[in-house]
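Quick heads-up: it's one chain on its own, the form predicted alone, in structure tokens.
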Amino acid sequence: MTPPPSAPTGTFGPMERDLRALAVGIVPEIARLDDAGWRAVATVVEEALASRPAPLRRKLLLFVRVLGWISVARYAARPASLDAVRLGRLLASVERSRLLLLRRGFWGLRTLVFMGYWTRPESAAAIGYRARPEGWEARR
């Protein structure tokens, strides 16, 4: 499934289309988000990265770029152009790679995508999650 195109913005710049496609491979529900919904996910990811050291941000950007290169080498297409089956195979191969560095990169990317998607109020409401930062006081 190819996500709809959106204008590249933010930390990922021209790689944002690939990031969005990879995010859909990690959380398929992201494919149903419109551009505003995707922007909310990307904003959470970008805000989380903004507080991290610059070398870590560069590593994540490099990892997304490497996934794009692997995709081109295997399927002659960028992640944003892959169908759901090939995208799933790409991500599964990285997740189970013999190279620890690739597995770590995938875990980091997956964690950021999960955080970006599941911290949206709409996602929390969809699964009935009602925890609040105020704790039990918010329920009274």
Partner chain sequence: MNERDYDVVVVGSGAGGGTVAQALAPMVADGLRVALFEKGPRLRDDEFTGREIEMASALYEDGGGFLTADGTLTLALGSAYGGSTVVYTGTSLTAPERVIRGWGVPGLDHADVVARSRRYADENNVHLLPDDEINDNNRLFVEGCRGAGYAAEQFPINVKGCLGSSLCNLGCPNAAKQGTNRVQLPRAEALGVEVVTRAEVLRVEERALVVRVHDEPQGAKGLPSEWAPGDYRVRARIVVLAAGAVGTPALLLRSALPGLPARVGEGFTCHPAHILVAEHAREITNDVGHPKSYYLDRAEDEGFILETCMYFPFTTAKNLVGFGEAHSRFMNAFRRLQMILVLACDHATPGNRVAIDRDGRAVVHYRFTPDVVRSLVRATRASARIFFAAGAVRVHAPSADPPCLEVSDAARIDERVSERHFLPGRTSVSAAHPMGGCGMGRDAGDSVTDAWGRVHGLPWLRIADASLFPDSLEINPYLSIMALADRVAEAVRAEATR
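Given the form predicted alone above, what does the protein look like in the form predicted in complex with its partner chain?
Shown below: the chain alone.
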């Protein structure tokens, strides 16, 4: 049976829907990815997390959960149900939070999402990044 769109999978389990919404808030281009494209991004994130020390992994998962709570407290909705404006406000509030812990958490999440999206060859090609081992020879 084909899983429904963005079915809970991998490290993030039931939080994956929220993670995908947060990721779209961070890199809007992610909204254009189909499920397979999103899974490729999530897999890079999961692999990066798996290679980091366990406490760091736990902190990141906890941060995604905390963002979910803040979203519910503030907008009575989980991140996956927020429109772009409210999602942007939610992210901006943690990015500039007075609490270093929240700012750090957001920085970590943002870094992982960037890693998942911007290391894909398709993403690099889409912005015209063309570095090649052959250097000048490949251009002339």
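Numbering follows the first chain given and starts at 1. Rigid core here is just the name for the largest C-alpha set that superposes within 1.5 Å across the two forms. Just so it is clear, the structure is predicted and the values come from calculations on it, not from any experiment.
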In Å, how far apart are the CA positions of residue 132 between these two forms with the rigid core superposed?
5.2
